[in-house]
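Presented as structure tokens, the chain that follows is alone, the form predicted on its own.
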Amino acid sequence: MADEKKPTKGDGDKEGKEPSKKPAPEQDDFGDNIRLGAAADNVVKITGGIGAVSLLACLGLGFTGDTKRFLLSYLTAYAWILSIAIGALWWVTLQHLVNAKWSIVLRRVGELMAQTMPLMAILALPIIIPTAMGNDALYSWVQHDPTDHMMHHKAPYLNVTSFLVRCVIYFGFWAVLSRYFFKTSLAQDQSKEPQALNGKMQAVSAPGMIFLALTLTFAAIDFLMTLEPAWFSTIFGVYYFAGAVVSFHSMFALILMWLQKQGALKKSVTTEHYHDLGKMMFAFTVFWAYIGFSQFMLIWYANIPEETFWYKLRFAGDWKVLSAVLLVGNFVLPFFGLLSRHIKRNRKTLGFWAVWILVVHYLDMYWLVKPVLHEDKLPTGDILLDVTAVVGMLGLFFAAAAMAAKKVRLVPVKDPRLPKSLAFENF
């Protein structure tokens, strides 16, 4: 009788023990781990409930509070977090406009984060619905008043019923275009013609990209420009577009990296590709600089009223210390801490710069909303509404990505260009 195997100490049954029940990395015979798994989870859990408690926090200091200065916060912490989202379902549309190759590894990610829209329409209710039902406390537009005659020429435009059908497209056409994305690139997995899927996703991404532009134009407008309703600007649209694409990057690099600590996408994911990511960080740092001076050295030479106003209140008092921190913190200090190669393909110095960007981003919806107040101070006693707001979205925001990852492939591992992005070098 041949003698019976004794359980080693691999087997997980020393001292009488179970196997060990943690689930190996998925690969798909792929070479490397492209599932977030159980990390997927646990970000749905902890993200989602830390967001939760947070924003109902912030919802309750807004019932018990100031009303337009709960509004005024809210919507800086909105603008922030629906400006990378937006970012996100721009890049996905640019990499299938230009059939780009370097980015294929990238995509799906992209993707995810695209996929938080129906999301940002529900953030969105809270600014909507007060409008909807006449509450002018936001926006001074919705109680029209008939003796204002600059006003009453505009009054086709910023009336209610208006507002809410742009918000039903805007909010309607991202939810589509970033779910027709999605799932055509998850059938591209399991499909046996996967050019043929390319060339539909292309097909769509031009008229995608003109109406993205306009809705992204149009809702700038709508939930920011007007909140001073007499100013207007020409690029005010193409001056969030730029905020938001440098945002994004920032964001994608941070949670590439973090995906890469959770085990995943380690070998297809390569410094080449942070690399390019840090090359757009830097390339859109000065694009938001040559629009926000483009902006403000028009409105300076024309010397119009309607229009000056605006940066007098953001150069009085308290305010012109925040707009020379975001020239120097938004600007200066990352176009040098970008400009070498070397910090854009370390991982440690790129996150640093990608943290900065996302802080001083929000500053930059912070000098946009809240001067509304009309203070020479800055509003630091809501501060906790400011918190709340924004650690409440930035948790739903995670949350509602990693709900959309867990049955997922992290990597569209048939789209017939993904040999060429996984060996992309820089040159």
The other form holds:
Amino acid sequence: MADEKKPTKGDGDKEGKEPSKKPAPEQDDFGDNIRLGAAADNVVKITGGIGAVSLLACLGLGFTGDTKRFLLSYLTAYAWILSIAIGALWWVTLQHLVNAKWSIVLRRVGELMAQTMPLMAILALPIIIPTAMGNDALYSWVQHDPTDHMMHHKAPYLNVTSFLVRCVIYFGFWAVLSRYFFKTSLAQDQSKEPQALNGKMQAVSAPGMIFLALTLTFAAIDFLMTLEPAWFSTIFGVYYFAGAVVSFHSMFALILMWLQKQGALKKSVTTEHYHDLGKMMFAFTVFWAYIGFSQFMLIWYANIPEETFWYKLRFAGDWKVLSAVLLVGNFVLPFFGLLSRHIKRNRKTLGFWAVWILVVHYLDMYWLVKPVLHEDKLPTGDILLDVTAVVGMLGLFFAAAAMAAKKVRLVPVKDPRLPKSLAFENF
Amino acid sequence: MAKPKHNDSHESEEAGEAPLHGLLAEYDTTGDLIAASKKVRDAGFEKWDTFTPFPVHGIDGAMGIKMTKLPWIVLAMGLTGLTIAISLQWWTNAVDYKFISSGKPFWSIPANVPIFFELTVLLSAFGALFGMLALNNLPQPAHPLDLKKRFARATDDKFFLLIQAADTRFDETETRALLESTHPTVLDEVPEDRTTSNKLPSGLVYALIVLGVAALVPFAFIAKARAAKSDAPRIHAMGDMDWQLKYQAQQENTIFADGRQERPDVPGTVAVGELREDEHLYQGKENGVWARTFPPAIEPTAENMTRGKERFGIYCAPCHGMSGNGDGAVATRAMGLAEGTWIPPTNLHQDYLRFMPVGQIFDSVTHGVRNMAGYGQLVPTEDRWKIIMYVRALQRSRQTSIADVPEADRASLK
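Having gone through the form predicted on its own, I am curious about the other one (the form predicted in complex with its partner chain); can you provide its structure?
Below is the entire complex, every chain and molecule, led by the chain shown above.
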């Protein structure tokens, strides 16, 4: 986790002493406040504290109550928070891959959001440990039934050992990749040849992107799709990815607004940058609908029972209402809401849609996970589990990112592309 | 900065022949151009423009250019595309040529969404491209600036500003003074272009005409096919779809021992939704005896009665007649032929039928009786019951008395 980190090498060299109480004593020759300072400590203490208490409460409820219901609530919140962290890592990788210039001033904040990957590995433990111990409350494939012909043939993939191996690969790779970009970016702040480091990071980003796509797809399959082990959809990973990107950009915009309220990056991050984040939110809102519909239409058209039952569950009882809410709330409304450039360039309206998207994205995860209960009614009785899990993970997410942000600049000051990013304008 | 250099001799000769199109100022840097643009903007000119080798940040603000209308054009075109896609598919699938495909409803939204999407995007793209061309007054085969040799450097390393003489505020001396105050490296007069044709190149025009005519050829073939008859076999444009590698109904399949391609249900299994436990509803029996009542699911409502009447009209009336007398169109015709082989259909008003249990009638309808074929495969279970309900109403209609008529209406019958 973030508290295991040592002071970054570059800053240690320059300050030449242990990190003091004043986190930003050195002069940043930048003309803008690019340090989070004391606000970072407050985030770690307050939201971290709230998050830890809330998550412990959730775990406590889980130990005393129904294991399956606890695990489903926990998995819903986890799928949501993980998508934001993966979105951050994807975004950082993408900026290096395409040699983006507009985003340089934002890059460090994206890197910090991706520094939550070790936390994500820890948060996954309540899902992984029961599964490893042979508890099939969440994943029925844990208990192998040789008489089930289909599951017998899926067993070489769907078994506890290979699941654990894949988890190690996912979290290991994500942590290493996010750490690599962060470390190299920090080293660039002190480097005499910053351009060379850009080349290095770009070279890593290409294979990194391929493995990120593969790990993301398989993780979405393992954690979410195998809740119904008989069901399969080859586009499922892309569906999860679409939600990850749109919700990451929403969270990103909100965090930048918060940073500017704290007095950081006030001059550096402009309406132009928000406009671009808004464009990404808009584009991936459409993309989510496109992928979601592509998955639905093929299954609807082919009309094969082993595929359609997944949707049949979601079109029965109260789930039908939630499906309609998702269609309208996750596509129709944000599509028209974010269509105008004036809305994307206004922080209040953009902030509204960012919060909106994060909420409906949570509903999307809820819609993916909870129908596995096979109940006609929405499991509203588990609301306490749902809320404590979300608040807990969100609080810890902020705390982990803030902890990494304590002693670093919020802008990669030596990146040669930075002036272009600062002067960036949308035509 | 270099002093403004006035017209070189070659170009001034041309200027003498043609009226003035405008004044062209040339700058070395984007900074100079932006400063000059602000001055021209503040002077209130409307017909003027700047020319740069690359997009210059802030130039639209310095020129006072308003936000383009293009997004609205694109939105309008996109919505037009969506409307066309909806109405086209609705008309062809749900109204004009109903055709069941894959067992889906005639008007099934999911199947139509891809076309919604495609036409929306297509017309949006057209709106963006052609709207952009129209708003920019393109194409312009000839422009007076093309004759300026220096102007070619607008694509290389120089920045230009042109004020047209057509602008209402244009005054040759005053405007010249205004532009000189912006310190251009060169200030030049641009004569109107009287030498280059403003028409599209004829080759391009002919090519467009040929393409336009070629685009009509498929429609010509369609029109011909609709108007003419032919003995030639149909054209198989997509062989893979016309001859699919699959078994057709009734085909032999040597994989199976019995050689049948259609497979019976596996013994001891029931297909989803085919369990049919309800003896009353599916067999017309209660505890093994013909039921004398309708199943609870079939309520005697006006809606069910209307449905029964409609189905009766389709499946039963051709033989039994619209009023159940056994004088349907098929029966009448067969009797008229008098071939001796025809067994007349039953009159549904006979006493034994009036008192027959509805369950037994249901069994006759389902499996057939004597010469009549079973309609169990053709008419859904619920519909068969509704038909019987209507038949009961028909029978009842022959057994009425004045007591059945509401008191208020009795007077009209006397």
